[in-house]
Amino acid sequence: MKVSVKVPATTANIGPGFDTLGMALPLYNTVTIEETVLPGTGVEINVLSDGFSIDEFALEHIPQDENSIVYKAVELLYNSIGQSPSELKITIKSGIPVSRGLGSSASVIVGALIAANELLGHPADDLALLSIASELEGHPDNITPAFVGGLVISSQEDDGSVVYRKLDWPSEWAITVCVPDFELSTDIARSVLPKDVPLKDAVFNAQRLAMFVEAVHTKDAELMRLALKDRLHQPYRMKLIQGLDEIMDSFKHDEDVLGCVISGAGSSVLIISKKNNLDKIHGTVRDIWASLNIKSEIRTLNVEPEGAKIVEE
């Protein structure tokens, strides 16, 4: 038996929603798990490129043994019903840039869990899978939109359960994803964050997150300009992303641009704008990074409304 699951990319935080906001994007990883017939062959993992050209070499660094997050996800689900994974072939078609803040690890965790659950005869329901995936990832902001699609606000509770609600992203606003040719691991991006933050910064972000939700509901562009500010993570991560200061400064007074934020932990940058002058946005970012000898791929994307789904391979 063979099961393939197609999972969208995600962008998280989106300014003020640190570890809370996430959005699915139409870039995809496909995880295929196949039961093999030869006993004693163990678990085989293969990774194939199926997406961004600037990311082909990064695939060489993805673990393809028991250290792989894909294997750990499958093992955890099997162990939960008293079994161990064996004689499985796992293939990942990678169309999501790795270590760029676009939910690559979340997508393969979600894909592996759904595929393994299908092979095992559905021992876990969707909420259980969502909880397991969030536990593996460490937070639900990428996991949840990868699983259910759309723009999502989520929280993992003390008992491990995930509470989430989907929001409708205004179709009038464009999402431009700017992907540089350098990686930034989540571990490094988190290592620069302080353990404690000033109360005024926590209040600032609470205000901005409330503004964000209201701006989305009412399609209020001026409110969204205020909402896409952050004091919990972006000020500390700015120095890790070359050219980000210049990119943000270049759009500061642009009436068509609502905000420029780090995508997840970085290194990608997300620009939220009206659907005017998109070529200018692309060109500005490309030129700034090119002046620093940084290659990039820049795409304006829609929100992906659907989450992970089983597909025919």
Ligand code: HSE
The other form holds:
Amino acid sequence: MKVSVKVPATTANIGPGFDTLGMALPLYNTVTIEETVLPGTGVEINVLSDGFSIDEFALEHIPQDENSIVYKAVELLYNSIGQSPSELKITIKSGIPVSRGLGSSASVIVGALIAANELLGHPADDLALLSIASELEGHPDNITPAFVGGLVISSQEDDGSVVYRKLDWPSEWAITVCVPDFELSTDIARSVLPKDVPLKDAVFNAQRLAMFVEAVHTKDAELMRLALKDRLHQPYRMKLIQGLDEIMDSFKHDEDVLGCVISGAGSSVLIISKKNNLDKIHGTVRDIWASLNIKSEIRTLNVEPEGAKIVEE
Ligand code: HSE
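Form predicted alone done, so how does the form predicted together with the ligand look?
Full assembly next; the chain just shown is listed first.
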């Protein structure tokens, strides 16, 4: 038997929602798990490129053995029913740039869990899979939108359960993803964060996150402009993303741009804007990075509404 699951990319944090907000985007990884007939062949993992030109070389960095996050996801699900995975061929068709803050690891965890669950005859329901996936990833903000699609607020509770709600993204606002040619691992990007933050910074983010939710509900661009700020992770990560200072500065007084934030843990940058002058926005980012000898790929994308799906491959 063979099962393929197509899973979208995600952008997490979106300004004030560190480890809380995430949105699915129409770039995809497809994870296929196939039971092989030859006994003793173990688990074989292959990664194939599926089209994001900037990322040809990064694919080599995806572990293809038991250290692979895909293997760990599959193993966790098998172990939960007292089995171990063996004689499986796992193929990842990768269309999501790796280590760029676009949820590539969340997407393969989600894809592998859904595929393995299907092969095993559904021992887990969707909420149980969400909980296993978030535990493995360490936070639910990429996992949940990869699973269910859309713009999502999520938390993982003390008992491991994931609670989430979807919000409707206003169609008037454009989402532009700016992907540089350099990687930034989430482990490094999390290692620079402090264990504790000043109370005034926590309050600042609580205020902005409340504004974000209201701005989305009421399509209030001016409120969104205030909301797309952060003091919990961005100030610490700025130095890890070359050119980010200049990119943010260049949009500070731009009427069309509502905010410019780090996508997930970086290295990509997310720009939320009105749907005017998108070419100018693309050009500004491309030129700033080019002046630092950084190549980039910049795309304005819609929200992917649906999330992970079983597909024929
Ligand atoms: N919320 C996470 C972070 C997303 O910013 O570290 C990256 O996985």
